[in-house]
Amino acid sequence: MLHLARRPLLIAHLAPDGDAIGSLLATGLILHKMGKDPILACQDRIPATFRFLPNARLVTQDGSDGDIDVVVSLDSSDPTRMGDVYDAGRFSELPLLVIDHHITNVEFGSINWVESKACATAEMIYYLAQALDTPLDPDLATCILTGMVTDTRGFRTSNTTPRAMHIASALMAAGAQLNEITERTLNSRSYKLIQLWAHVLDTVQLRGDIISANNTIAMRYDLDNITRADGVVSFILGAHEAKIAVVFTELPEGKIECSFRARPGNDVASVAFALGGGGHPLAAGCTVEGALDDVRGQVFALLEQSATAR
């Protein structure tokens, strides 16, 4: 499919992280040296933390332009997560491949390339460059190991396999940096952002061992637009009493976002799919409408249902 294509589509799910944005510009890299002439979209701006990869500036927010011939989906477990970008009407007869490590991948696409057991959708597009006869370069290793960085909080999370550990190596043989991307991506953040981060962690609860706060519209006032506070589901799992965290944010349309961690032995991930969200066991997250309180009561009486089943 990707041979034949002229000006594929890759598009990178809603509120981006390091994995789909690294697989999006690493993606676009691949393809670029194939002779074709991608367009790189995402709904959702690209976060600053990541604006310092090769190519950031060329995602567009806007799938529209130019003569697609086939789109590519990437790190993204059902359609709605594509967002905007992908023109349901427009596109329908068009291929469209999925490129996804989720679990809960609803399989999509006209084909579903899905290995719930690479550790970020990144690993899967180091096999996609190897498959293509694509040398690494700094910039295609640079995207590449961002993904896997970030997807395993700095490889620390338990689908960190000898097998990642030994591409993360090639990766830095290659070219890329591990202490730049690791400094820049999981250490850095602005001071806005901490701002945020202090209002948040005001909002913590600990009911039974799951552990939660709330991130408000009220709470972003002044703070640059920031929306969500990134760091903080993880940081608050950190608490010995805790199993599973998940961090509401309020969204301006009416919707609750909720973003979900779990201790190995729980599993978030069906709680996000039963409210219509994906993920893994141990990360994941879904878009819930409805206001906050009424939401927070729907997801804590899934998880401790969920709970009791274990």
Ligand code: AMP
Contents of the next structure:
Amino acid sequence: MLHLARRPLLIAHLAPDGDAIGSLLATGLILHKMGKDPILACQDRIPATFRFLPNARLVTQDGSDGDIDVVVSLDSSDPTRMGDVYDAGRFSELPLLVIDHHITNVEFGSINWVESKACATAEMIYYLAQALDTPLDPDLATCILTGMVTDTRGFRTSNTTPRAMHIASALMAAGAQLNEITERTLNSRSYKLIQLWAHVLDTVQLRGDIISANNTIAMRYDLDNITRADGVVSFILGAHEAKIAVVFTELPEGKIECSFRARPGNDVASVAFALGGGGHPLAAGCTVEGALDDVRGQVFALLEQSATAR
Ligand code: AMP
Ligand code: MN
Ligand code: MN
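Would you generate the structure of this protein in the form predicted together with the named molecule, following the form predicted alone above?
Expanding to the full complex; the earlier chain stays at the top.
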């Protein structure tokens, strides 16, 4: 499918993370080397943290430009994750290649390549480069390693397999700087984000083995355009008493984004999926319409139902 394409449209998911962006840029580099002219798109802007990546400035928020002949969805478990960039009316006749590693993937493409054992979609892009005989160079290796580093929080999560470590080593040998990627993506944040953390952590509460916190619009009044308190949910799961952590983020459009983390042996993907989202057993998310307290109530009811499994 990719061999035949001339102008592929590559799409990373809404509120893109390091894996979505790394996979998008890496796939763009591979296709470019094959003589294609890919469009790299994401509905939301690339966060400042990831603008150091090669070609990050080429990512457009509007995929409608150009004579597209194939669409590739990266790191998205369902079509809504692609946002407005995927124009269903216009693209319905085109082949859609889904490349993803979420266990909750609903296989919405004409071809679905889903590997739930891959630590990141970026790991799959490494296999893609191998399959297409694309040699690694420092730029390609940097984009792939960024996706793997961010989705494993620095190779610390349970999806960090020996194979992932082996690939990371090959990427470093090809010129990717592990230390620089880790510093930029995991160890550096704005002062405003730290202030938001302070507000969010002020609301933390433990109920049984579920720890939660709120991130409200009012907290962000004076904090520029920051919305998500990235990292808080993994941090609060560190409480000895907690098996599951949730952060509820109030979005301006009357919706609540729920971000879940769990200790091994639990499954938050099924709860997120039941609420229209998805993810992995130990890290998942969903966006639910309604007021903060109502959504909290719905989420706690589902988590407590699934507690019999704990
Ligand atoms: P986050 O808490 O935003 O870091 O997301 C954790 C995991 O859940 C990631 O693998 C996301 O891709 C997935 N995820 C988050 N939000 C959603 C959503 N609304 N729909 C599907 N998957 C999601
Ligand atoms: Mn992602
Ligand atoms: Mn991912």
